[in-house]
Structure formats: C-alpha cells, structure tokens
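For reference, the chain that follows is the form predicted alone, supplied as structure tokens.
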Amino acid sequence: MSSSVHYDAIVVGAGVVGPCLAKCLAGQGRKVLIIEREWTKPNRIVGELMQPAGLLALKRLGMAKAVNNIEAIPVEGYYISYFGNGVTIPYPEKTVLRTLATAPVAGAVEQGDEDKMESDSTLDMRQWDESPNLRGVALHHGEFLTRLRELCLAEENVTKLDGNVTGMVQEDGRVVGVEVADKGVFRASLVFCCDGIYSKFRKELAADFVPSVGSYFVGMDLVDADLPKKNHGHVILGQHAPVLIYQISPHHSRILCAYRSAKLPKKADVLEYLAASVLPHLPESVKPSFQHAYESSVDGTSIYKAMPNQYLTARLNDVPGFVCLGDSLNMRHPLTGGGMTVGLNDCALLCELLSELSNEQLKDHEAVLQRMVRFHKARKGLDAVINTLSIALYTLFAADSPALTLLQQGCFHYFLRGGECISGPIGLLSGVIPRASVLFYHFFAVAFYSCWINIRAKGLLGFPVALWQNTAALVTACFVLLPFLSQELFS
C-alpha cells in the first residue's frame, strides 16, 4: 500500500530534535509526517541535562513549555568535586544574551505564549526572572520526549505515523519519500533524518560516515540522594573515571558513571568497578542511596544502563531531497550535556534558513542546497566549541597518563581562581559563548596553569623533573585539543 497523500516534509525519528523540527515547519505552513517506531514512553539515560543555551533554542522552536510540568528540576550551576575539595561553577550572567538570537524562529510562536516557560510545582518563573544568571533545567528523559510529542502533535498540519522506515525511495539521483514497513510508501518534497545515534539513514551522506566509540557511561537511579550542591551538576573526580550526578525530579537523581572501554562492559565487571572505583570516592551524603541502587543492579531489581559515548563530525547534506539533523548528524561525549543544546540549536537554524523558501521551492536542490551550505557554516561556531569541549575534557578528567593528571590537577586550581577562569569555561560549556577562540585561549591557559603549578610544587632542586614534565604537559595538550577543533571546524 502506498499514501497518495504529498507531504512537504517527512520527518524521520521523534526524539528530541524531531518533534521541534516537525512542529515548526508545521508552524511555516508545511504538511509534515512525522514517523517514529514506538510512540510510548521510553526510558533512557540520555537527553536529562539541558544546558542555557539548549533551553533558549527550545524557547524559540516555541516548546518551552515542554519542560513544565514533568518535575522539572532548575539547574544553577555545577559543583566539581577534586579529590573531596569541591569549588562551585555558576551558569554566566543573562548579560550574556545580547550577543545571541534569542527571537522566535518563523512559525514557532503561533499563540503568542509557546516560547514561555511557567511556573508549576518544580520551576518557579518569578524566582528565575528575577535570578542575574542563566540557568538550565534536569529532567526526566522520558516525561520530556512525551510532552515534546503531544506539542507537535497538537500541530494541525502535523500528520502523525506509528512505524518502522525500513528505507528511503530514491528517483533520479533524488530523495522522494520513505518506505515504511507494512505500511507502503510516503513521498515528501524533503525528507528529514532524525533517528539518533543509531541511524540507519546518516549512510545515505556517505558511506563511511560511522561514529566511534571511545568509553560507556552507566547510569543508575539513584532515590532520595543528598547532594553536596543542591541545583546544580554534579562531576566527581579521582583517580576513577569522571562521575557525574544531577537531580531530574524531586526524588530522583541521575548518576553516570565513565567506564573506559570501547567495547560493551560485561555486568560482572561492571559491578566490581561501580563497588570498588566509585563507591568509596562518593561524597558520604551520596553514598547510601547509590549503594541502594547499587544492590538493586546486583539482584535484578532495577539494573543499571550503560550507552556507549559516541564522537561524529557534522558533513555536509548535499544528497538531493534527503537532510540528516540531531545525532544522526553530528555526536560528541555526553559528559558536558551538550547533545540537547546542538540538536535543537541546529534545528532552530536550519528552521529558520528553510523560512526562505516556499513549499514548491523545497523540491529546488540548488535553492535547498544553497541552505545546506549556509546551515553547516553557520553552527560551526557553537559545533565546535561543545564537541571539542566535550572530548578535551573527559580526556582530562578520565586522566590515565601522568602528563594529563598534571593538566586535570591544573584544570581544577584554575576553577579556584574565579572570575574570568569560571566564567569563560562554564560559559563554552553552557553554549552562551560560542567562539573557538575562546575555547582555545582557555585551554591553554589551564596547560600553562598546570605547569606553573608543578614548577611551584617541584621547587628549585626538582626544576629539571618539572620542566620534562611541563614539556610532555603542554604536547599531550595539544594533541588532545587541536586534532578535533580543526576537524570540527574544517569539516
């Protein structure tokens, strides 16, 4: 069976970025499918920190109130843990906004209210207008995904599809529609991948475009937990791979746990390294409920979840009528959160690029590509800056040589400092400073910080060990930064 039904979109995939994109191209007068293969709640470790910058790109695809009543949790800030010496990051001042779109995308707000969050049992909007600084929100990922979906829904040229896209239909060299399993053909004027981070479409860019996976994480639910800094995320670092920790509801905190292994961990040895690595360099407050959830992954109860941590570099959509957008586009390492705030901050920008263009232009491949072009441009700035950020930093913090435990010791002293060495790295972190510059002006300032550091603590008679040191410090820096800033920006 086939539809006779033309669309002008097809969206693949209702995660995050499908449903914001779906509904606002809806919003632009467009009539969108939007096809996923299980509509009923999921329940995942990804996708529960959103940082500043992917909130204000959700308030102008108009779902900001996506977040609201689903226990939301309000998000100041981070709290790092060095070794039990803790110092606390802010989330940048809102004076930050000045320099960044913060304006509805064409056809988001239709009501007049969609890109303005309320106040309901867990977010209080009069506490957060009046609040100098940003801030972003925990959540679970499951009760989002399901609020993200009835707003989209809700969208009367959105035509919703319960199905598997077993492949796409090609004519001509071009992208015409979609087959789904039992359930025919559907033919679009553009078709748009969102399938996450095991799409089976990104092939279609180009055959060897596969992500690679550098270490897991394993998340648990861990009940009740008593955190060292309430509001904010938490990252606990020691000689184990980075922890990190943030309440998503008022009972309820996520933990994830970095494993380093390429390949799936077996539960036996997952088990040991969570007892015998983690467990003992918890804050004490921590450490009760995570032995709860602990002891429940032992016996079955409730087991603990592991995803792999997956890196891939945006390429250009030139295939005609065929467009690839959120992790199917473009991954990086989840430990800075950053995953929401790409995905929805390219779909504003491709959004707002296609706002161009008429229902009958979407069939033009010069006119769409000409969009192809300015859109891959035009997210390098904030692309790089979090990608690169994400793998500089679990590298850092994962520390399994000398010359990068060197480098994390000087990472956290430089956090001590304040001011400026707080407020530049949260605001790459958070997405509000979008500049490679400063990303590069930061990192080497913690590389030089570091080996300040040493030259202090070695003293005058072990000058010569600290200056072998510095020296491989200050190589290993670059090795770990600039391979992927120069891919991420010259891609």
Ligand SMILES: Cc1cc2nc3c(=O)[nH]c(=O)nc-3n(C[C@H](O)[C@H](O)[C@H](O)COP(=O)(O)OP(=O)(O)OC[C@H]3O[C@@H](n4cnc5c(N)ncnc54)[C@H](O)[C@@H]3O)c2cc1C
The other form holds:
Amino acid sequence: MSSSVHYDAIVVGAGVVGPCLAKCLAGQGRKVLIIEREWTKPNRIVGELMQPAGLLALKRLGMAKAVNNIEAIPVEGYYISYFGNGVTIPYPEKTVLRTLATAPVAGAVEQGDEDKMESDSTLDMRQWDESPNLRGVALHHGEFLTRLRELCLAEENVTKLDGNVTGMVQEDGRVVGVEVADKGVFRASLVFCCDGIYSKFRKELAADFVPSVGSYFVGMDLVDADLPKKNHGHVILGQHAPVLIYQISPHHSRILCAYRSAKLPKKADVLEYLAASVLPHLPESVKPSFQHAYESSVDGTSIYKAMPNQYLTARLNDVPGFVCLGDSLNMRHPLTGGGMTVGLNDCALLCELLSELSNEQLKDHEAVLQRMVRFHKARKGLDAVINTLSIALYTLFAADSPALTLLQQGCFHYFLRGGECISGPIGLLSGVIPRASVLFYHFFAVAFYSCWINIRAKGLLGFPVALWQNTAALVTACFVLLPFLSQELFS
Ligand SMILES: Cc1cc2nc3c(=O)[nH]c(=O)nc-3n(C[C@H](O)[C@H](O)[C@H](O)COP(=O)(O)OP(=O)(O)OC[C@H]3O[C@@H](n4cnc5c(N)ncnc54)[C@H](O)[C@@H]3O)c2cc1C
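May I ask for the structure of the form predicted together with the ligand now, the form predicted alone having been displayed?
Okay, now the whole complex, with that chain kicking things off.
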C-alpha cells in the first residue's frame, strides 16, 4: 500500500464506533483509511446490550443491518431482582421518539434501506414494529463487530489497513497523519482516534486525560440459562455487588458480576467470591447454568474474563487535525449498558456537524474547531445522563454502607410504585430522555422515598434513629450524584 496517498480522514480502530464513523464519512464523499490491529473476530465481554437510543443512532448512521443475521435477541426492558423479589421495567413507549432526532445522518443512507433492520431467524420486524414500546437488542459482541466491519468495508471510499498505529505524526503544531508499525506513515486532513478503552492516543488532548478504575466486571458464558424474564436484561441485587445477565443468542447468555476492587482481582479470589456470595443469591432457574460455567472456569476450560470499569469525563477536541471519539473520549460504568449508546450518538452528531464542511475545509482548524465546540455542547444532554446515572446506580446497587443500603432499598421500592417511577428512570437509562433535570428529579425522589420508607419501618419510637439515618442518606445521595453531574455538565 502506498503511504503517499493523502486521505481526507484516517480512523484508528475498527471497534464499535470506528466502522460507523468511517462508513458515514465515506458516504459524505470523503476518502477514508481505517486502521485496525486485530481484524479477526474478537471474543470480549463488552458491548453486548444495545439500548434503544443506541439502536436509533445505529439506524441513523445507516448501519441498522449490523444487528441482522447474528442471532441477536430483542430486549424489551429490564427485570430487577432485589433479595429475590422482582420488578419488570419495560422500555418507554415509542411516542418518546417525537422529541428525538430520528432522520438519517447526511451521507449515511445511499441505497435507501441501510437505516432499516430486517427480519431474520431471531428478529421479527412485524412484531417489532407493532409493539407500542421501544426495544433494544442483545448480541454477541464479536459477531456484531464483524457485521459492522463488513458494512464499512463494502463502502468504496473506505480503504482497510491491517496494522498497529504507534504514533501521531505532527507538523507545525497539527496532527497530519499516523505512524503504523512496519507499514510507515499515512497522512490525512483529520485523524479520528477510536482506539477504545485502553486508548494510547487520548493523551494527545491533554497529559492528564486519564480514566479512573472503580471496580471490575467478571464475565462468564451461561449456556441455555433459564432466565426469569425472557427478552429482558436482568439486574440481580443483594448483599453482593450487582450482577447482570442478558441472553445474547438463542443458547448463550452473558453474566457479568461486579467485583468491588480497583485492582485486577486474582482468579482464586474471584472464584471464591462467585461461589460464596453470588451463586446462593441467583434465581433458582439460573443456578444450574451458572454452576456449569463456574466449574469450567475453575478447571480452565471455559472463558473467564475480568474487565475494568472505568470512568472518564469527555473534554473538548481542540487539537488541530485530531479528534477523539467513543471510549477514547469518554467512559462510564458499564452497569447500565450505555457505552455504545453514547459512542454511536456522538458519532451521528459529529458526522452531521462535519457534513457542513467540504473535504478541503477539513484541513481548516478554525472551521473544524467551531464544529467541535458545538459537538461538545450538544452531546452533553445524553452524555451527562448516561454517565452520571451509571455511576449513581452502581454506587447504590453495590451499596457498602448503611446509608447506601437504605437508598438501594428505597430505589427498588420506588420502582415497585410503577408509572412515572419506572418510565422516567428507564427513559434515562435507555437514552431516550437525555435530560439531566429528569435525572436530578428521579434521583432525589428516590432519596426522599427511601427516607419515608425508613420512617414508616422504624415507627414512632424509632423516629429519632430514622431521622439520623435519613440525614446520612440524603447527604450521601448528594455526594453520589452532584459531583459527577456537575463534572459532566460543566467540563
Ligand atoms: C465490561 C464491560 C461491559 C460493557 N457492556 C456494554 C453493554 O452491554 N452495552 C454498551 O452499550 N456498552 C457496553 N460497554 C461499553 C462498550 O463496550 C464501549 O463503549 C464500546 O465498545 C466503545 O467502542 P469504541 O469503538 O470506542 O472502542 P472499542 O469497541 O474498544 O474499539 C477500539 C478498537 O481500536 C483498536 N485499536 C486500539 N488501539 C489500536 C491501535 N494502536 N492501532 C490500531 N487499532 C487499535 C482495538 O483493537 C479495537 O478494535 C461495556 C464495557 C465494559 C468494560
């Protein structure tokens, strides 16, 4: 391959965001090079539940068919189990779409139906369209990525390169290309960095632009698991840190068990934790498949993985010639399955804004920077909600103090009330209510409801104790939500 070609855009990384970005830019008439160091199908435990707002962005980017023919499972909402009691939370009604951008992004739809999913062996579009409620989808990450890459590479303006990007090439204070191991230098008007969770290049934005690790998720594959509520994401709460389960294909379900540690846990410690603290509290129907996965993890025959749960607030892309997107720009706790939703919505928004510029103007830093400032502001609604909610819910669901335990209990009882007490929170979580004020309202409604439940439980004699506990709970609620929310909104 000649490295003397000048590209309009180089996209580093063909994970979830990279192929969508490359395809959309190519559809806008740009010459795009996409570079990935590992083109073979990955087997990762990330990015397997796509929220409705993520699916909407995927459609707007003309990549709807990436969820087809991979045996994806429709998701209708969540089932929360709290010490064995369950509540079902359906995704919001489709009417909520009226307030969102749903039209395809400029250049994304060329043939006419790239924004439409098709019926296949697991997805029935007639049923899907007739449902009054929104749906998400759960899938095998590697299969999904393979489809995204196929759709991207089918675009004639996209060139594929198999290689490891080792550095950014700079000239006169501007990124002008990338250095690829054993392949040389490749040049472009703009370099888009979509290199994911362990991004090597996000530090181009600032030396202190580094994520923090709060905990780990340990993942296993459950074969033929009998889940309490079909077509729903499951969140299992108890003394243990939260456990997520969702069916990702007809015979496979993913289980992700949060592990409270900021350091990579030792396998022996995790296995002991899973056996002693998780297994006894799982729904009875799930125990046999869990036990089977656990035993093959112990003898090393099954795939067992631990992934860090990282947090990183986005910052303005103001480096000339260089743009960060996806996990390299911004991360949140994966408990709420919001990463792909934020990444794909960012991708759609950015492509829309850049469509205002000609290929020649991509070299004009002032013109690009103006779009980056608009991008940074416009993405905040969704970003602040999804990111802050993920941290707040994880903190409550992994409660490790009496105040948090009180809030966790109140949160579950709040959901039991139904109506607005579930439609609001699930609208936030699924990304279709991107409004920080709604998050603020529901979070503090949960906090005050927790206090009320505590007063009722303690009775008249216990009132002074309840008052003391409630004060601690309200102060804790402020500390859980406000620092993250303000950081997200004002950074
Ligand atoms: C445990 C866990 C569970 C998650 N579950 C969900 C979920 O259910 N739903 C959800 O929406 N989100 C989930 N997420 C988040 C989601 O996976 C990410 O938000 C999403 O994958 C980000 O996409 P991306 O394209 O930015 O990065 P990635 O998908 O990570 O892609 C980055 C790509 O860049 C390539 N790359 C990196 N460096 C280089 C280099 N130097 N040269 C060439 N190529 C390079 C990598 O090989 C990779 O293919 C989860 C995250 C974790 C940690």
